[in-house]
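Consider the single chain below, provided in structure tokens and representing the form predicted on its own.
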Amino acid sequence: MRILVTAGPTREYLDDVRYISNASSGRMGYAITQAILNAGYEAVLVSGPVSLAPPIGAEFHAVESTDQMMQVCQELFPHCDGVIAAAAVCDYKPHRRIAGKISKTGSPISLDMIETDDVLAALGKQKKSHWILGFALEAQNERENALQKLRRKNCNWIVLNRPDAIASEKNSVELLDETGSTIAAWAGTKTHVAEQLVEWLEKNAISTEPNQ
């Protein structure tokens, strides 16, 4: 069994020195990767820039931008049995990256932003015999928004968590299926949550049959 995991933030550059990103630490994705390895499966980790060392034994791919994460994941996914998408991918990027460094002028500036490509939705379109587990970090209309993401991105399940999980050692999550029902819930350290999640996948998703 070979499982793809995405982790950490992505960065979208305004100019050659400044970028838009978020405070994701990557801890959840890295803990999931370690739990997969501990369970005896192959783990393929695609990570944005974080301060964590990749778990020993994982196949590791470092990326920075959303486009890079998209390209690497699309190349790897057909050779995996499933994906756990825990990365906090930037939703927007500047319409145009400025060469060099934007200088102060003493006046306000405005930026035109466009949506980034949706990595998880792209993998959902590639799905054949794979299974897909996404993450939804929501602050308003939590369950409704998470369920919309699950359906829009062709996920089998989605983990609902909240903004207080960002850069935290702990997490409290609910696992939703396509009906919107909570089929599992876990709380504690991210290591504990990751172990419980992988244990659930072993019982409900992970087959001993190789991916075709």
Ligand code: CTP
Second form
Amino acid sequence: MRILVTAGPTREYLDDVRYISNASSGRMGYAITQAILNAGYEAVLVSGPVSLAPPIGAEFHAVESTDQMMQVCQELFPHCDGVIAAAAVCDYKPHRRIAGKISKTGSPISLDMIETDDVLAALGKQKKSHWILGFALEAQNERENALQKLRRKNCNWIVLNRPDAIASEKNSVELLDETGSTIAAWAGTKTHVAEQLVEWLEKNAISTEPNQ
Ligand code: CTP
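Now show the form predicted in complex with the named molecule, given that the preceding structure was the form predicted on its own.
Whole complex next, starting from this chain.
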């Protein structure tokens, strides 16, 4: 069993020195990767820039932008049995990256932003016999929005968590299935939540036939 994990933030550059990103620490994805390895499975970690060391034994792919995460994940996914998408991917990127450094003008400036491509939705389209577990970070209409994401991105399950999970040591999550039912809930350190999640997957996903 070979499991792809996405983790950390992505960065979208405005010019050669400035970028837009988010406060994701990568802890959740790294803890999941460690839990996968501890359970005796292969872990392939695709991570945006974080200050954590990749778990020893994981196949590690460092990326920076959403486009890079997309390219690497699309290459790796066909050779994996499932994916856990814990990355906090930037939703927007500057319309174009300016070469060099934008100089101050003394006046306000505005940024022209466009949506990034959705890595998880692209993997959802590539899905064959894989299983897909997404994350949904929701501040309102939590279950409804999470279920819509599960469907839009062709996930089997989605982990609902909330903005206070970002950059925290702890997390409190619910696992939703395709009907929108909460089928599990875990809280505690991200290490604990990751162990519970992998234990749940062992019983409910990893017993299914691998794709190759
Ligand atoms: N995701 C992704 N690529 C994106 C945006 C999100 O792969 N460009 C993945 C995340 O890794 C997560 C899931 O999609 O597994 C949901 O991410 P979330 O930030 O909750 O939702 P968005 O789809 O970005 O929608 P919104 O920000 O509008 O809630």
